[in-house]
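This document starts with one chain, in the form predicted on its own, laid out as structure tokens.
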Amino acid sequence: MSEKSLYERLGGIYNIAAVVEHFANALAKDPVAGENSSNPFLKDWYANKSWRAPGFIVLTTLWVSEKAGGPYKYVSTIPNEASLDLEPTHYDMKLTEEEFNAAGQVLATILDHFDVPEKEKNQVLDAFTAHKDEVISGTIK
């Protein structure tokens, strides 16, 4: 009998689903990667773009959902991207690698918040750590 996926064992769409929300919310309190982050791309967002937070629950969802082998597959908010590389999304917004880090720091707490045992926690922040150089490659030099 083969091991269970990722998504199976993190427990679905909706555990991911809560993970997720729980996430967005505390990532906007967070000082370094919040609504009173130094990012002039960020602060804006928050600010002026925070209604789109379903969106991004929902589309990080998929993406974690995908990443961890569930049936659900993400959509790039940009035409034609059918990648799970998060390049195309994150560009723009001139993420630092502080601002990965903190973001890093709070997916972090938020597992823990959620008893999510330390196999899948590590799972799951290796997975978001591999995409690092994507997200912060708008200020890569």
Ligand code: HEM
Second form
Amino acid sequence: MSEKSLYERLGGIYNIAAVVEHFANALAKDPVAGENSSNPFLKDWYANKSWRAPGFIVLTTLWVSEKAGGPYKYVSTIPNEASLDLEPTHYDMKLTEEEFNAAGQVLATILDHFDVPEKEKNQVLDAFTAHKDEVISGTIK
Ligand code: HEM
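For comparison with the form predicted on its own, kindly provide the form predicted in complex with the ligand.
Okay, now the whole complex, with that chain kicking things off.
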């Protein structure tokens, strides 16, 4: 019998959404990637665009679902050929590698908080890292 998808092993859409919401809240408090970040886009986003946070949680939940092999699919607000490509939506944020890595640390902490098993935790972190160049495209291209 083939192994269950990562989506199923994470516990489906409600569990993924709960993790993403906690991640979004914890990220806001991170000194490097949160509301006090030295990145002008992030500073402005937290100060003036926090009404977008629920939308960010919905879209990121769908992104994780699709990436993990689930039935719920993501559609980017900036259309592009590869639907999971994060470059179009993150390019203008001018995110740095340091900010990306700080977000990865926050994600690892949240996955531990939810007692996600080591194997699934590493698969989620690997999926995050696999899209690094797209997320930080604004500072490396
Ligand atoms: C692999 C890692 C990441 C994934 C999977 C991801 C996923 C997403 C998704 C799906 C969206 C919605 C895009 C859309 O409008 O269609 C989004 C938006 C956003 N992301 Fe990321 N992201 C990642 C990394 C980061 C990092 C490292 C930061 C900041 C430190 C960040 C900050 C944001 C912000 C502030 C928005 C909202 C932009 C807006 O209001 O339009 N993301 N992200």
